[in-house]
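Take a look at this single chain, the form predicted alone, given in structure tokens.
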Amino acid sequence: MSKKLRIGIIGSGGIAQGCHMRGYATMPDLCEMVAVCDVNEKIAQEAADKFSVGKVYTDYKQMLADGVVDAVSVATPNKFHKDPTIDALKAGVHVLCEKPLAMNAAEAKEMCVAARESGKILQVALQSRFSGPGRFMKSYIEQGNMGDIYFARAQALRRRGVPHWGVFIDKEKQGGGPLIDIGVHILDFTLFLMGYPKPVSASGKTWDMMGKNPELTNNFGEYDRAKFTVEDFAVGLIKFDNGAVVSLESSFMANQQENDIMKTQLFGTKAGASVRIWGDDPIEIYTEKDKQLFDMKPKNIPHVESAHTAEVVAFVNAILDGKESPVPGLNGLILNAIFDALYKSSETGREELVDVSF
């Protein structure tokens, strides 16, 4: 390995340029972006010019074959996460893969096996746990202040928030709608705070009652209603092997009070908490002392300029320090397996088992 970690970017669109590449650019002493790749050469060249990257590829296999990178970010649509990730790991290259890890649990298992066999880091790009509220709550919980967290209510809800860019409304390329796109963030955040218990079963329901309706407005801008093939609302109930239960709600469109809700509510034996990933006063803690009930708002939450940058920094440091993945592939597999069970449950009307073995 060269003195600086050599970074490659596979998929050079918005998430790559706005999050991954921006993050790597903050660490010029530790890493250097040496190659970008995109099936659209114009987008790849645009990214290369923006961040002064020397090599441009339209085929990631050629980039790997040239041996010019030590680590890559995979920032492609969900359908194209698996193959570049596995090929990179087999080539001895560390991988930071965008969320969700894969289209489904079967793909995620293949990716986890490849990481295990290669001995290289596979990190899932789930940045919310690196936020200030995430860091504060993780520390607060680990100090025993919450007791046993036995239930959580996780919500990633938009009133009128269908993405009009990318392939977010295309089930064939994305695997699903709000559940797999934004639900993945709040569910990971919640399970991270709960210590990532092992899921055993899930029941859920999805709807596509609003996303196809051309008469409804969309805060993010217009999109082709005829191409909307994902759910617009999903709910689920997930059971874990330690007896804990999580309820999950996620929407692109819903007739609700707020435009955007991204929060989790934790119920513990010593305290409860309402935690938003961003915003003013994002945390409120509910507890009791001497038979008095208290609602508390912490005022010294760590300041994190960008959770996206923080996750990239964690990836680079883990590689250079020889540490475990900051967001292990297994976490991504657990999320994919839960989503599989929820989607299946919506079709069968039954509670479905969640399998996370690999």
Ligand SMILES: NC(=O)c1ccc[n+]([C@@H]2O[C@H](COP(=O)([O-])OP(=O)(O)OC[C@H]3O[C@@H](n4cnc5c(N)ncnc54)[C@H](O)[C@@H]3O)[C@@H](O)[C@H]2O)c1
Given for the second form:
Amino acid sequence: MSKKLRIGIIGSGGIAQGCHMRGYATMPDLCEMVAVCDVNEKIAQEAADKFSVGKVYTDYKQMLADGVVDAVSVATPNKFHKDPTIDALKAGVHVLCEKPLAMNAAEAKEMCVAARESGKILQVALQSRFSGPGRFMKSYIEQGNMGDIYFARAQALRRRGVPHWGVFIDKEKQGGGPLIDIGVHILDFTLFLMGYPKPVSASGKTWDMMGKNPELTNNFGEYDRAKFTVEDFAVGLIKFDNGAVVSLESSFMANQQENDIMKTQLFGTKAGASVRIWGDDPIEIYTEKDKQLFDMKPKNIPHVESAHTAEVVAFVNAILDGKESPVPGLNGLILNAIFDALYKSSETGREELVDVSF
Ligand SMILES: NC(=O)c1ccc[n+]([C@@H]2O[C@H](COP(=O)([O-])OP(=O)(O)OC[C@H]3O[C@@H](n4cnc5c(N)ncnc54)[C@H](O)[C@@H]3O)[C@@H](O)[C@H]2O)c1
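Having gone through the form predicted alone, I am curious about the other one (the form predicted together with this ligand); can you provide its structure?
Every component of the complex follows; first up is the chain already shown.
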């Protein structure tokens, strides 16, 4: 393809400038950022200036109507993922949409239907699987080294890590707290390694006993306790149609030893593994040979400079090569449907069904 892919950005705040635009900027031969949109014109202009982008919009519909883009990143708060994504797909534009795909499964289904009908790529921005540990573990598992993975313990736990920027503590704009915001990363990572089994039911519990408390400190800086409308801690148990089970823990605030845990533990019939998405020696593997137990630390984990850039590169390459979405909308729908069931279960006190049909 001789013509460069024309890229637009919808929502040009933190993640757009820090990750998406930096990612596209690494591929000047394949794509060109031609338009930036943000309801806040100052932020749009700032992003355009930083990355030398020609067109600035405050209304994404105008950007789509002008026909200036072939693909967009949607990097708005969660409440504003659905409409730009569907409108872009309907305009024949490929979409890389930030995580979580939507506020809930109903919205995610609409987005998946729009992708199916348009034939364009809908990729969910879940970068952890592009990390070095993600690549190593996926290939290790695919070679059969772990046997059947029947249980995983996924943890995205911050000790005092309430985001004070953006709208992350506003349930109305985000759909939830740590579960939907950071739990989404470790759950996606875990399910990716397990081959994305189909969830059938889930039970969970959320609490908001610390995030509203003005007496407690926050490592990320001050925030308005009165605006804290999300949970601060969530747990869940998710059952899958292949018999596997995943337990999930996620917090913005919790009294624990470490500041920030982003880790999954996999239990397979041939081996188990403890996998962190970042840090030194992120993987430990536990296995047995000739009745001897072994703990192993792989030392040649692929080096990935930025998983965010890798996901953007995968998006552009999938479009140019006419391939499937590297992180399909269905994965985002599955995650949203699990979160819906966990939030509902916390209210009803019962195990809830997870419906991912669309
Ligand atoms: N993948 C990751 O690791 C990661 C990290 C951070 C944030 N995120 C996700 O990225 C999204 C944005 O988060 P952020 O930290 O960049 O927030 P942010 O507040 O820094 O940026 C969001 C921007 O969207 C703009 N916006 C809001 N509604 C809009 C609309 N209708 N049209 C155009 N622009 C609009 C806002 O003015 C703001 O500038 C969220 O969904 C969040 O979950 C992902």
